[in-house]
Structures are given as C-alpha cells and as structure tokens.
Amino acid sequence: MVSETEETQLNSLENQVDNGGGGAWEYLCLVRKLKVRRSEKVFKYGLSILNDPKKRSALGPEEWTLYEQVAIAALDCQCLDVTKDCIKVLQKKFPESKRVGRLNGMLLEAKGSWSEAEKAYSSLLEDNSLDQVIHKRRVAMAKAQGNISEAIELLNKYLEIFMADHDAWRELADIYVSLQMYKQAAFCYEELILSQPTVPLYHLAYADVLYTLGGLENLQTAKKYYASTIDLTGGKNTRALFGICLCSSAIAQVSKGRNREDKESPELQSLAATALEKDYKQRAAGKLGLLTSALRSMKF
C-alpha cells in the first residue's frame, strides 16, 4: 500500500516531468518501486527514453527493465504493436527467459487469443509450478472470459499452495460476494483477519457479510466486528458506526419475544448514534436531518 508521503512524492515528480522539468527516469523508477499503475505516463516517458539511443545506452542493465515496464504499460494502453516490439528486443537478449515468456502470454491475452495464452502459461508452469504471477494470470484470464467458476477453482488451488497471499483471499472473497455466496466469503475474511488482525478493512468486510447473512448469532458477531473496526480506526469509520446501529435494530427485531439474556444493552448503539450525529455536524451539516430521521426509524 502506498503511503501518503509516497503518493505526494510521486505526484510531485509527475508534475515536474509533465512540465518539462526533467526527472523522467527517476519517475519511472519510483512508479516501479511503489508498484503503482500509471500506464499512460509510463508509456509516454518510457518510450521517449527507449527511442533515444543516447538516453537508452546511459541506462546500462536497467535498459531491459525499462523495456519490460513499457511493454506492460503499452498493454494497458492497447498499444499492442509497441508491446510486441519490446518483447522481440527482450527475446533477442534473453532467449530462454521465463519472464519474457510471461510477457508474451500477456500479449496473447490482450489479443484475445485465450487458448494460445493458456498453452503458453501451462508450458511455463511445467517448468516452474510455483510461479505465482502465472497462476494469477490464469485467474485473470478466466475472469476476462466470464468463466467465474473456473476462476474460483483456480484461486482455491492457488491458495492451497500460497495460503499467505492476502490479495488472493480478498479477490476470492469479492468473487463470492458478487455471487451472493456469503458463507464462503465469510470464510475468506476469517482467514484474512487471522493473518492480519489489525487491518480494519477486513473486520468491516467480515461484519458486512455477517450482517447480510442475518440470524441472531451472525448479527451479534457482525456487531462485534463493526465495534472492532471502530476501535482500530479510532472511532472514525462512518460505515462501521452505521453498522452498529443497523445490527442493533435487526437484533432487537429478531429478539422479540425471547428471554432477556438474548437482548442487548442499548449503550453501544447510543454511543454510535451520538458519534454519527457529531460526525455529520462537522462534515455534512445539511444532511443531519436525514441522519436523525434514519436513526429514529431504527427500533433498538
């Protein structure tokens, strides 16, 4: 994840290059270091360096890294001829490179040559079955073709090997949510919370899924995870505050006619409602009336 300082540094350098102040190579290096996608800028400034023999030769071994960076940016910009030219140069320099082979597979994907891309990736996996990038490319390819069931199968197989890949768990959870497979999505978020218990996003997403599932036990657990989200964000997550109120209202409805021990203290939802009203007064005073009306309609 890019920090605010790094984002500021990147934007400042980008503005400098855009305004003719130099620093194109430094900008390209920073984009690569931060692993962000600024494809149009990378394509523009990277290609200008590659097309200048003097600037290109000054890069030394980094020249080949730039060819790869520009090739990927060109794919994003749908400039497939440029990608093809970059791959040709890299293949000539590194004829047996698996990394260049991946680029060629990505080019086949961009052309819509799915079967050829699959053959290329399968061949590369035969040489190295632990190549994470290729496994992920196959998932992306399945999604691009609308084959969601295959994407799920590939992701599950991938996670059997690379269980610590948080991005893959999130991707799988998002797919399950899109298919309304909430129990499976809940499992994914449980794995994420176990591995990264201090990330509020996972607590919030897990609470959302449990609230959607409904039922007294799920609602009570959802409320706890909304509360933990508030705790991890210093009380500044509006969605989690709303979640507390919604869960409390739903629990009150489900608990009607039950024993007193099934009912909850109104203290937490009162604190959440107060925090919401304070937040709206500071940031959206014009909508305070709508908030008050919404909170009144919830029966705690």
Second form
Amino acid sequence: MVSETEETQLNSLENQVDNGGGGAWEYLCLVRKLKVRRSEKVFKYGLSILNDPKKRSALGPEEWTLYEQVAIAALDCQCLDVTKDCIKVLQKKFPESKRVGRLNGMLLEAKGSWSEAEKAYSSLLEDNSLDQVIHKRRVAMAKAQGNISEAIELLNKYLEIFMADHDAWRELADIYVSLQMYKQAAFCYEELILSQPTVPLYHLAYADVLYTLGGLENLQTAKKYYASTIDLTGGKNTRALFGICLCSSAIAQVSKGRNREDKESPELQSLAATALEKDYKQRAAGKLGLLTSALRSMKF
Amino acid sequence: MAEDLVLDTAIRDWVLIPLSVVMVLIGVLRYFVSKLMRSFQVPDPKIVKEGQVIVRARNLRAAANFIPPKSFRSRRVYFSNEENGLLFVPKGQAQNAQAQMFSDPNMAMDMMKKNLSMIIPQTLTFAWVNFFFSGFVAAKIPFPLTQRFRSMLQNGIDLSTVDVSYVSSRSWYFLNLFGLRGLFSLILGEENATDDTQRMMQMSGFGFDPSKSLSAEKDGLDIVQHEWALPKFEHRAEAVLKKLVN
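Got the form predicted alone; could you also share the form predicted in complex with the partner chain?
Let us now look at the entire complex, which starts with that chain.
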C-alpha cells in the first residue's frame, strides 16, 4: 500500500515532469520503488531517456533496470515492438538471465500465445521452483484466459507455500467475490486483516462480504467492522457510513418480533445518518434530497 | 613499578599504523574474493514454507483480537492441531536440521569455503605480526590491568617486571581484529564477509533451526486469549462521528 506522503510526492513529481520540468529519472525511480502502475507515463518518459544516448550513458548500470521497466510498461500499453527491442538489448547484455527469460514469457503472454508462454514459465520454474513472480504470472495468465478455476487452484497452491504474501490473499479474495464464493472471500479478508490490522480497506471489504452473506450474526459482525472502518478513517469513509445505516435497518428487519437485545450503541445509526447528510450537503448538495428520502425509507 | 616508559614515536609510525592499514586492506580483499566465490544457493522449499508459516502464525498472534472468535479458534486449531497442524513437529524430527546440514554436500562445501576464507587470512596475518613485530613494547593501555593478563598481552616481552598495561603488538592485532568490524560496515556496506565475530557466534548456533521456532510459535499461540476488540470499535466510531457531526 502506498502511504499518503508517498502518494503526494509521486503526484507532485508527475506534475513536474508533465509540465516539462525535468526530473523524469526520479519519477521513474519512485514509480519503481512504490510498484505503482503508471505505464503510459513510464513508457513515454522512459523511452525518451533511452532514445537519447547522452542521457542513457549518464545512467550507468541503472540503464538495464530502465530497459526492464520500459519493456514492462510497453507491454501494458501494447507496443510490442518496443518491448521486443528492449528485450533484444537486454539479452545481448545478459544472455543467461532469468529476468530476461521472464520478460520473454511476458511478451508471449501479451501476444496471446498462451501455450508458449506456459512452456517458457515452466522451464524457468524448473531451475528455481520458488520464484514468486513466475508463479504469480501463471495465475495472471490463467485469469486472463478466463480459466478462473485454474487461477484459484494455482493461487491456492502458491499460498500453501508462501502464506505470508498478502497481495496474493488480496487477489484470491477478489476472485472469490467475483465468483460469489463469499465464505471463502471472508476467510481471505480475515487473513488480510490479521497481517495488516490498521488498513481500513480490508475492514470495509470484510464488512461488505459479511453483509452480503446475511444472517443476524453476520450482520452484527458487519456492523462492527463498518464501525471500525469509521474509526480508522476518522469518519470520512462514505461507504462505511452507508454500511452502518443499511446494517442497522437489516438487523431491525431480521430481528423483527424477536427480543431485540439492547444495542451497545443505539446512537450509531442516527449519528451515521447525520454525518452522511452533512457530507452530502458539503460535496453533492444536489443529491441531498435522494439521500434523505433513502434514509427515511430505511427507518430505524 | 609505576614508572612511565617513554615509547618511541617511531613505534607508532612503523607498527601501529601499518598494522591497521594492512588489516583493512586484507579485509577489503577478502570481501571481494568472497563475492566472487559466492555460489547461488537454491532455497529449500521446506525451509521457505516454514519461514512463511512462522510469519503467518506470528501475525495471527499479534492481531488475534481483530477477527471474530470463531475464525480465530478455527485458525488456532489449524496451526496447532496434533495430527496435521502446521506448527506441530513430532519429537523425532527435531534433530534433523543439524544432521541435514552435514549430509547435504552443497551446504557443507559452502560452509567450508566460508570458514576457509576466514581462517587463512587470520592465520597468515597473525604469523606475519609475530614474525615482524614481536619482542618489543608496542603500546600502553590507558587503564590498569591485573597480572593475569600478562601472558595474553605481553607475549613477546620477556620481562616480568614491566607493567601489564604495556602490551605487545599482538594485542594490537587482536584489538584491530574485533574493532575494525564497524569500519568495514561503513566502507563496504552491510553484509560483508569480514564479520568474523558474527560468524563465530553463528557457528555455535548452527543457523536456522526451524523446529525450535515452530514449537515456540505453537506455544505462543496456545497461550493467546482471544478478546474480540471489535465491540469497542463501535463505541469509538460513535465518538468519532459525534465529534464530526457537532
């Protein structure tokens, strides 16, 4: 996850480079460090640096990292010829390199020749069966081919070994949610919360899944997790506020007629509603009417 | 016995400084040689998996209060279950790590190479110091010492009446041996092969002993009492919203 300071730094650098203020190399380094996906910009600026022989020689040994970065960005922008040239240069310099082999595999993937890419990746895996990136590329390939069940299988096998990789858990949770396998998705989100308990995103997603699963216990748990999201984001997350309102009304509906246990926080719903109204007044005053009518219809 | 011996400044110029310089140079040389000789070690999947299991178990212990009690309990059983729990190591396997390290030819070769690259320069330098720089007082230690250190520090000096604070160049060699570690980490960056003292400590601990850390994690996990923190969050959210709305 990118922190806020890093994000502002990245954006300011991007603005600077966009408006012709130089600093392209720092921007590329920052993108590489933070692993964000800004392929168009990387492609444009990286290529301009590489095509200028003076700037290229000024980079020294970092030149090859830049070739790799531009190759991947070109794959993302579908400029396969540029990628081929970059890979050729890298291969001349590092003939037996696994990283170059991986880039070749990615190129085959981008061209759509799935079986050849699969062959390339398996041969790389024979040399080093614990290469995390190649495992992840195979999962991505399965997903791109639309073979979701195989993607799930590969990802599960990967997670059996590398179970502390939270990006993989996140991907698995996304896939499960897309397939509506909510119980499994809930498990993945629990793993994510365990590894990074202070990231509100995971609490929110977990609450969403629990709310979708339904049932009194899940709804109550979901409400608690929406509350924790509000706490972690200082009340600014609109989705969590809506979640609280919806959960409360759903709980009221489900437990109609049963003895309602004394809620620990009776004011939470009304507070959330008030906060929502305030937020809408500030940011989208035109939709305030819709909001109030929706909240009224929920009537807790 | 408290007379102050006046030591020739030539000793400083021709003994102390050259000795330090030579040791630094030898350390740098060893670093580059070790870089050349380093072979790529294929990571063992079992060890990687165990490392990851430990990280996951540790996360579970640390953040246990953030997930519902049912999920926590099911995870705990998954980890410390007697039959196929991830952290459960039957007693027989506990000794495997050491035996494995000896029998695996690659690892044995690696260890031998590392040991050699440490022992040979040390021996050579020590012999050189003894040959050239023995038989005279090289320096004075600024604090007083007891008589027991005499045999260690005053090896070349055959006078028993000289104060123990006056030492031979051999002790300067040892001082440099342990003291230059900090200097090397400055000029060579982290992870340099000259870290002799660390290596010596490692030799006694035999590196990564997975079974012990697994059982330690298991015990830690068994102890954890789950106290679900989420209900507290509802109150906190209320407070936050109250502040926001008012």
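C-alpha atoms forming the largest set that superposes within 1.5 Å between two forms make up the rigid core. Numbering follows the first chain given and starts at 1. Quantities reported herein were computed from a predicted structural model and do not represent experimental measurements.
> Note yes or no: does the Cα of Asp231 move by 2 Å or more between the two forms after the core is superposed?
Asp231: C-alpha displaced by less than 2 Å between the two forms.
> Compare the position of the CA of Leu276 between the two forms after a rigid core fit and state whether the shift reaches 2 Å.
The answer is no, as the C-alpha of Leu276 shifts between the two forms by less than 2 Å after core alignment.
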